[in-house]
Amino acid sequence: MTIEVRFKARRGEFDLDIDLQLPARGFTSLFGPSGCGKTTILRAIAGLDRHPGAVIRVGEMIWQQDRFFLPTHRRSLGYVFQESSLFDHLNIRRNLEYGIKRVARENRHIALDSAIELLEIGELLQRMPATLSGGERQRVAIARALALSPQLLLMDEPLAAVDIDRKQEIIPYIESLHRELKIPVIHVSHLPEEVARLADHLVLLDSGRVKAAGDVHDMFTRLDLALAQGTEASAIIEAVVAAHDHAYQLTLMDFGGGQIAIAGTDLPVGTPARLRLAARDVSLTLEHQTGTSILNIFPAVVDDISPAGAAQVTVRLMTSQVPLIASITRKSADDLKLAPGKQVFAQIKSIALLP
């Protein structure tokens, strides 16, 4: 099942031409610079803007096609804006209850109490919006969207209006949507670190066009895309806590390429986690090194090589089916005679656990 979004629009000199097939499950991020069309896509899906000739389908449900246009209030969706947009004259409970009455009882598959528990806002119910922090307001806004029992959740840069501390407060609750709910989420962001932590599927937008779309792990390591270039280039790895080495304060995590050691955590064994491996922290050798301080060394195969300026190259590697990238000097690549298909060892000097 997919979500189909196809339309054209013009805003002054800005021309938008969108043709997307998105997975109707998991977390999709629309990513790109300000003004590239991310919010316009969300508003088209929601029916807030009507574009002649557009096609909007969610699974088997047609929301717009030919002359048919389903109005926003009849689309089974929740929308979380950059600003929480709460009703200042209503307390939090009444804010949450507003709109539920338009959802038929047989369609209420997410109970209000479940949304309150998921976002941990039970203690806020009798308070007024003006008394809440920015992070609390956004948690309420997410709960309010979920209380409508939507078949699709849209999130337009929900962290843009809060400071760094509040972002760290809210992100775990957004992540919990993955674990607790089965509805698809389409999320807008211009921050690579936010996308790296949240997304399953990634759409790159530039100047009103879809530049690329696909699995987030592949997208971060595609050498033809900007995400794999520059000092912040990195790979994203899905791992599971396998054990804890208490003597050395290390946590051992299994992933598709083997077992990786990171600084000790208190995560229980069996907990899934996402890791970020910066390209600048990966070096390559032709033989497995001993007598080294580097703990994490994995056999890999060179998949692709791309220039990165006059002196550097970026190398895409495959450790089993898991892609990594390494940023090394062009001289090192020549000395090692690197080419697609060559067997090497990837030495990983530093690993970040995405909090």
Contents of the next structure:
Amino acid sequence: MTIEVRFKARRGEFDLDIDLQLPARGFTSLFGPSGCGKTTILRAIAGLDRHPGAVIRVGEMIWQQDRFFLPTHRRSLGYVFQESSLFDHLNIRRNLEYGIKRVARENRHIALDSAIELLEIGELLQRMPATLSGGERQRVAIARALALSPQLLLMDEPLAAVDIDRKQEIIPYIESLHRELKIPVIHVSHLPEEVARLADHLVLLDSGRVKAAGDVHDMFTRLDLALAQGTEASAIIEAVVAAHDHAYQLTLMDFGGGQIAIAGTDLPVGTPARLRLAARDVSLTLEHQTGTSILNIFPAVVDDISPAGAAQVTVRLMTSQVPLIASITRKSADDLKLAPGKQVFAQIKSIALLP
Amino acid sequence: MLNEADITALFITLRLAFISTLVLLVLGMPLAWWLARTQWKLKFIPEAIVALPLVLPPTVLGFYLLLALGPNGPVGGLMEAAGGRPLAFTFTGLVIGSIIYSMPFVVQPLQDAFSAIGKRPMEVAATLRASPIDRFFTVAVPLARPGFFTAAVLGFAHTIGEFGVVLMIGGNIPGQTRVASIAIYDHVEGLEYAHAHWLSATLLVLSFLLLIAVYGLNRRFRLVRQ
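Which structure goes with the form predicted in complex with the partner chain, now that we have seen the form predicted alone?
Now the complete complex, all chains and molecules, led by this one.
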């Protein structure tokens, strides 16, 4: 099952030429700077803009091809807009019911009540949209889109109009969407934190072109891409809470490359979580160090090396199947005679649990 | 005091204003929507035609309508051929004249209200499975409600005040086409100032009360929307 998106469009400063095959499951992020065409892609998928010659297919469903164009209201999708999109003349309950009333009974797989529960908006039902905070409005908008039981959920920077504090409040809701409901999501963002937290599949866009697309863990550690080059460059790791060390206030987490210790959390054992390892917090040694303050040391194999400025290099490592990146000086790389295939040990100084 | 003929004239005026406003809202709604939405390069032409009664002397409009609606005119002739009678000097003729004359007062506020909504609410409704007609009535019309009030008040008030067009195409037939504004003119011509006073004062108070009521309602509706 794939989602196929193919179209060309003229934009003010550049031409869009998009040819994408996306997995029809999981969370896909379209990522790139403002104005690179992300929203245009989402609008084309939704049929809000009609580009002649476009091909839009979602699994078995054809939404646009040749002369056929299925109008937006007949596409089984949910769309969460960037800014508040609630109808001002309807209270929250009637906003939520607006879409679901128009879906045939046999196609309603998600009960409105469970969407209300998932987004925790039960308290708001009688209120008018104008009396809600930005975060509350986006939660209602997400619940309203979900309640349609769509085959595809499109989200256009759903957190852009929300205060930074509130963002942390909404992200867990969005995350629970695809964990609990298994609806494929295509999401647009220009924030690496948001993508690092949510995406399974990542599409990098620049000036109307797809620069790269693939699994999010690979994309964050691919040395030929911009994500692995900035000072914030990091690897993303899937891990599961394995145990708590109460005496030292540490949480032990299993990941593909071993067990990693992070600052103590209260997450129950068995909880999956994402970790972010900044390249600048990873150093390399040739032997397993003892007598060091660093807790997390893993054997790894050098996979690729790429210069990053005059003095630094970025090294891509594989710990079993899990890619990491390390930012070290060019001198160190030469002293250690690093080259692809060389066995090393990665010492990880600090790890962030993605909230 | 108001005599019986004056009261009849008042009722004809109100009836004319009511019917014209109703027809104008029904016809003006799709027209205003189209004007608010179309990307057509020549859209200024229909806009100018709608606005024409704003600048045209009512007698000019009335004169052309008289020609069109009379027995030798295209519309009147057609009516006659179909077995009816020409529309000049009838109440229906007055309604047609009023609709054309008051058109800009209804279409322009509606067009402004529809434009103010923007494209977004309609796109949102489309992603919530509402067909174009469905979303027009469930989203665009409710959101444009203040515009409908303004349009109805202006259309109604303007039809009440109409004089020139009515005189040209309606004549002055008591009980059929004699409206209050013409009755006042007749009273003044006949130096019946007391009658003119009564009728004028009635229209003044009526119009004022109408505006008070509708503006009051409109403000309340706005408060609900905010």
